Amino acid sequence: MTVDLACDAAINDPVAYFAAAREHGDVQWSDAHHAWVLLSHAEVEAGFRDAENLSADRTGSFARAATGRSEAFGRAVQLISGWMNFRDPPVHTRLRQPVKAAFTPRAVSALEAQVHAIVDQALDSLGEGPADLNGQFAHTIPATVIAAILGADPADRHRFQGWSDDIGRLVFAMNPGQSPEEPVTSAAAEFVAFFSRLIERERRTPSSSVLSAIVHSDIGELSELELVGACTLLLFGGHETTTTLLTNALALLLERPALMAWLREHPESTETAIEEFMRVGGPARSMPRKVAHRHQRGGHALEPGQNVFLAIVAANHDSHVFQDPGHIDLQRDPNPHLGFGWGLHVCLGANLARLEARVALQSLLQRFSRIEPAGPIPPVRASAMGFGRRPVPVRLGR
């Protein structure tokens, strides 16, 4: 077999797809994919700290991407190459330093009754009746949470809700080079004249949110664009992977309502039902990563310039790792799971994923005697790089 994250198996099955697959190799050749895939949890684990061989920096493909594209093309490149999750050190850790301190779990659990105050009005708007859980609930969490830390009307998010979702045409695309134009330049000069505004702001009257803490930060000196890049990835990623995350939450809870109504009852255990909500339905489903220098992996010589990807859904499904992975078990624990990434790049904004999630499940719970499925629940849409359920169509009674 030839292993392709994005085939029907994988997706619909992962543990039987990746125990098959493993048994070719934890690291292996892929066609389908014109790279190699790490497939255990021991070789992606490795990988995620092995910065040195392989390395994230995708700026190059971006840079390929814009030749021959308009120069306002290129400007969204430059804006999306500023990220330091498509870096590699010493430029990622100028770039993380900087934000780094506005998410350690101290400045996060200062935010719980923010949250708090963001998903009760969520909830307010909901009423009785049908929803879309995905549209209603868990899309405006996480955009309203972030968009009040970084000290931007919560108004907005309409607004930069679309542009990030404009932006993603580039950055999960498997080819950017293919990206649309149109919309990806008319979000990034979206963001830049928005960040670029509340950057002076913040200049002038400094104030007490995250954006205001990167802006007068004296850990590393960010340029202009820099600093938009570092405000856009901050609301491009606390926004949309904790949107998916909850979604898919969600949905595997209306397909399995036995572990809905436990949940219910053991609101204690929601933070261990996150973590087995992020193994089982993450955003991520790989990342990719470029060979830096020759070595050897598994028992393969993975040449310069070659792709690889870390195949998270395969190193979560990992039956050495984890007990019978493919039951859902809310008290998993230990769960080493690999959903926010690894070493280097593990993403920032964990704990304030971890939170909202938390505060929104049980919450909802809390709220509504009555969550049941309003019609069919929507079926995996995967790539090779994500996957997320939408709409989540439901009918809510007290």
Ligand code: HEM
The other form holds:
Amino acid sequence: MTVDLACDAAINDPVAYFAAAREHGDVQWSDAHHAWVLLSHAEVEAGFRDAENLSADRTGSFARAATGRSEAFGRAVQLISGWMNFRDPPVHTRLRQPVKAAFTPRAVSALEAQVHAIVDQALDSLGEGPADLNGQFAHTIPATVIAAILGADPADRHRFQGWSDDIGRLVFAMNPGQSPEEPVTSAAAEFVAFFSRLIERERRTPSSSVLSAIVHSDIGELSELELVGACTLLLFGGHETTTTLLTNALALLLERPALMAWLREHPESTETAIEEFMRVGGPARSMPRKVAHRHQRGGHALEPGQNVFLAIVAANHDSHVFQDPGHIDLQRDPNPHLGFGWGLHVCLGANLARLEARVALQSLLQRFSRIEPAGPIPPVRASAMGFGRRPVPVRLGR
Ligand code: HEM
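If the one shown is the form predicted alone, what is the structure of the form predicted in complex with this ligand?
Everything in the complex follows now, all chains and molecules, and the chain you saw is the first one.
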């Protein structure tokens, strides 16, 4: 058997699938992925920490993709090459520090009132009866929050949602060389024009936004394109993922009315519940790396240039770390899931995502005493990299 993170068994019964897979070792070569797959919590965590042997740098494949293409495509590639998640130290450190300094836990908790207001506004748009919790709730909240953080007009969020999708064709391409010139180049040009204006405004008139803190950071200096790159990365990393966490959590609660009833009665446990939603239904199922140096891992010799998947989904269902991993326990504590990654590249927006999910779910359950599926709940949809439930149409009642 070769490990296949995207097969039905791995998606529908991760506990049994990965327990059986680990019988053959915590590190395995997968013919399905043409990559090494790390399968235990200990190996995945170690993999996230070992930035020296496992590189996150994708600039080589981006640069190759730009060869022989238009100048505009080259600029799009340059923009993405400024994303810290695609870089190794020391460039990664230089790109991350000013953003990290602006994203302190204090800065994030200062956003709580703003997040509450955005959530209330989304809930106000929902009446009793049939509702689209995806469009009017799960999608709207993260996009509006990230717009506010970047000092952008929330009304513009539809524009940059489209640009994000377009630039995703390059970012998520298995082979960036095959990604189309259009709409990637237009989206990159629009992003640069849009954020350059915002950055210029922050330079002239500093505000209290996170963007302002990044622009005026005295920790390291980012070039103009790197600043725009940081904005596009925050926009990109900060909205689709959090939307997916919300839709996954909602689907899970709708499938298990007893869990929804329990959470309604215990709003003070929403924080621990969100960690459990991240463990069993986190949007990221695995993260890719490339072997930088020949080294040993799990008894195997890994060769430079080989691909590696850090299987977050396997780690999060590892019975060596999580008691009864198939059981959804909204009070599980501690809950060392790896849904936000670990180590050098650990998610910079994790606390913001947690804040948004907590306020959104608490407020939704408080506002509506009845939330029921209005039709069949669509089956789970997942790839090797991501996990996203399709939106569930619901009926709401007060
Ligand atoms: C539920 C929501 C989210 C999930 C599941 C998630 C997941 C992740 C994961 C797994 C990584 C590690 C990537 C790697 O190791 O290669 C990461 C990195 C990152 N995330 Fe998130 N994220 C979420 C929300 C956010 C938000 C709200 C923001 C910003 C506003 C954000 C910004 C970032 C950034 C900038 C990085 C790159 C860090 C680095 O490379 O040093 N994320 N995220």
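Residue numbers count along the first chain shown, from 1. Keep in mind that what you see is a predicted model, and the values were worked out from it rather than measured. Note that the rigid core is defined as the largest set of C-alphas that superpose within 1.5 Å between two forms.
- Here P267 does not count as shifted, since its C-alpha moves by less than 2 Å between the two forms after the core is aligned.
- Core-superposed comparison between the two forms: the C-alpha position of P89 differs by less than 2 Å.
- Superposition on the rigid core between the two forms places the CA atom of G326 less than 2 Å from its counterpart.
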